[in-house]
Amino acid sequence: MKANRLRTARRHIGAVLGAVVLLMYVATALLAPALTVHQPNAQNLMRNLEPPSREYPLGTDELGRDILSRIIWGSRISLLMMLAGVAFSGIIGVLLGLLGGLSGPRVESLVMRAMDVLMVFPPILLAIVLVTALGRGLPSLVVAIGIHGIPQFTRLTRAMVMSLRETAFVEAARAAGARPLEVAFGHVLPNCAGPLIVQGTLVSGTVVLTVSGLSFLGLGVQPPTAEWGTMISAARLHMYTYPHAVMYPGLALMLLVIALNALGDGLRDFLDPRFRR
């Protein structure tokens, strides 16, 4: 069994190629004060908008600051933030999906009504609607690019649990007095895992996109701070006369994603058995 999943995984170039990016990806942000020679921040209004050079690499922005340091220390900014949305949707999802799994079928028609119910408003939309209900600042920024995870991950557990309540090892252990509570996190919750984490990588894609895209709208990340959004936001006056201060930052944000679907494709050929031949 092992070798059948080696060699699944060596097939599937692309989830080892997405692997390897996201793995830069982190490195990058934890050594963004060793790997930058300029403050993401320091603006020199006389040499802004410069073409790539030696001392700037991928050139500088309007105010004369640094692209690829914004760029390095805005990674930070995209995985932190992708890491909390995920979580938050994740919890949530999880708990709502064990509810609606192994309670009574009112609870469990209440739950998933009202997680259609999410799903029909697109995820950029539904963020912009939520951080403006909100209020700006970090809380309500989480709420509004997790809460469009909450269904899928629902869903997911909702699907699992059913598959898996009635089964031997579960009806054991009710008969061996175990509680609701035990038997849902204790044997039900660990054989869910595997799906779960491919779940939470598909998603982190959609999260990456809405953190960007609510920063492109003013409603998201603020200036000054370095965020790929709020970059191309402020550079998209000067695409056609300095296109690099727009597409190095879309290059990072679209490497980001495409490596996050590659690695969530390829780990459900890894651990979903009906996926591999």
Contents of the next structure:
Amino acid sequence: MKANRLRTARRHIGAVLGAVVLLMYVATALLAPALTVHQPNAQNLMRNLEPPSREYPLGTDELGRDILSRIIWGSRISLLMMLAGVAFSGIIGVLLGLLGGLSGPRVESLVMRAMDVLMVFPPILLAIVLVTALGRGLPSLVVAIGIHGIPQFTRLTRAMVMSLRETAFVEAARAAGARPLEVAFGHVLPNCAGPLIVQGTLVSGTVVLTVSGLSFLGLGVQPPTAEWGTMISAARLHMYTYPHAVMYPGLALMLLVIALNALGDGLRDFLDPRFRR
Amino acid sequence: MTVRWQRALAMVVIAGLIVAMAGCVAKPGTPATSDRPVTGGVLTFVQGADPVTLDVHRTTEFMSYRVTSQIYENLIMLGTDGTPKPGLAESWQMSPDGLSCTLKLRQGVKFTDGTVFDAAAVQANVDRILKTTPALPARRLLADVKNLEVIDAHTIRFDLSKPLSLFPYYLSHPSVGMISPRALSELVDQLPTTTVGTGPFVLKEWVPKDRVILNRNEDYWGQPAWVDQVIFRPAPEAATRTVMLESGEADIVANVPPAMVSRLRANPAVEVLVAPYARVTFIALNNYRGITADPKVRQALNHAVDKQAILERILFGIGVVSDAPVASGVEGYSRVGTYQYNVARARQLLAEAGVAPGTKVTFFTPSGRYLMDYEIAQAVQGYLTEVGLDVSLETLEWAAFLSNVSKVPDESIFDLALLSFAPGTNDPDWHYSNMFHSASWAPKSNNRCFFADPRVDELLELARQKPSAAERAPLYEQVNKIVFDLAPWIFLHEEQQIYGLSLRVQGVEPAPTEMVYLKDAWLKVK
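Moving on from the form predicted alone, kindly provide the form predicted in complex with the partner chain as a structure.
Now the complete complex, all chains and molecules, led by this one.
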């Protein structure tokens, strides 16, 4: 069995590469102070929009700041927001899913219809409305980027709960006198973990993109904090003349999102018996 | 036809093509074209927005004025040098006390509906501007007019309620264009879309959000316009406008962003026209409360910012570093100086003023309203961080920004705010009184930094009474010095207007108020 899984994993080179890339991003983010020569916000206006050089390996941006430093420090923001956003949508989504799956039909339809309402809105529009309504700042940003993921977690959890609640071990637990909360968290939830992890990985890609999208529009992370979307937004004015300033943060963003998606797809294949041969 | 003949024909065709292509890339100024204006052609002018209304008395923004000022004329016109020039009035005389202005009207001028232009026509226009309720936007320009006296059919006199020797400038503002009195009585409700003026062009068609087509006024009283037709088209995106110019779809494009200038300059088929502009961009410091209420702190902040670097690196060198609190093309300008970029000096002044490192300040900036506003604000944030301030930059869309810098002094919430100002009439009083007179404090008017100095108030009021520029000059010079020393702003730069022109366009010279009079424009024949 174990050997079989490993063999499958080897087949999923994409997933492994995704995991490696993600680990590299995490390492970069953690080691940011050690990896950078220039401060991310140190501005040298007289040397702005310089092409890559020995001193500035990826060139300088429109205010003469080191693009490499800003990308590295920006990874902290992106990863942090990713974790916070996924945690927000995951925790709320799973709780609502358990509630919907294990309580009566009335609560269930209430929860699920609420989720339908949430899914009606396009994710970026919902995020813009929320940031505008809640005001700027990191907490409201987390809500804005996380809210779209909630229904996905809820629906997934509920679907699994519905099949699990009929299984013998859940019935046995109930017969043994376990209380509803005990059944939910002790017996049902652990058996949903795999698909939820997959879902979480896939949602993180969207969350990273949404954070950068909001920042691009000026609604997310505020200057001078280095953030990829903000960097792209500021540099796009010089896209024709100095493409490097918009290209590198774009590449950093693209690579992370591809890695997260590859990892999510691979994990799904790995954990889902239907995809395993 | 034999093969040999076909081959020969092909050679001739190819040779012809090569010659034609060589003709296309020929440099401008080759003797093939004449330098004398020629009649004919259609000129397409592309700017950021469609007109809001063609009723000049109701208009408040220059995108509309650029269209209406081809159709309507003023008693006095602002010359491209920024001073008043004869328009529908041949001459004028300001009384020595600055309390009345007598104008001699041009004879033989007719509106395009056949109505004669005379004193009665001026009377009808002034009546409409002063008596319509709710007040028309044009009323602010004639706010000081007490009475219009018709002396004879071609002589009139404006009596003012207080001295305003700069009144001729006010008459040159596009908002006080002369509309046909018959139209004012019969078509007044249609004036937003119908026009009857005396100008070099007449309205042919306005397709909202798409184009305004103007034809030459064949019966114009002066030298008629050279081009047959002018088409104004809106294109909000600067990149779109640039592409329209490069593809030949546009002959003139307005408001080219500085970042695109080098690209246009590299294109041999177009040229870039940089024209002076009466606009100064600055950072208003809150003179009323907070750490910036101390002049020493304000001077420190001026030393902390490298204006030359901002001009060179963000505006790509297009503009001039401010060396006075007014643009150099406006009367009243006199060179005072610049605060040198000196971080050590800035730190020292801040320490002397007792400002501790890490002090928090709030900096408001609009985004996309003024040339490179957001980029400039970020650079300034960087510079102020350098001298130890903790700057929180609040980027707001225009309406929200404006409401935040339009609060009464006691409720004001900004320490710094990026602003820009150009006097609509290009006259010094409009600029100075709006910016520095204590009676102009926000929210009433544009003195948003709450600058107040009794000497300045007195000098400005005195200048309003002086009948000539020469007599006003020493007064404004003193104002410039006082304002510079008290540093109510971080002085940044004066902007310049940037247009992109197709090589065939000639005779275009924008006024410092962003007006482009197309009467003298003509198109080279290829």
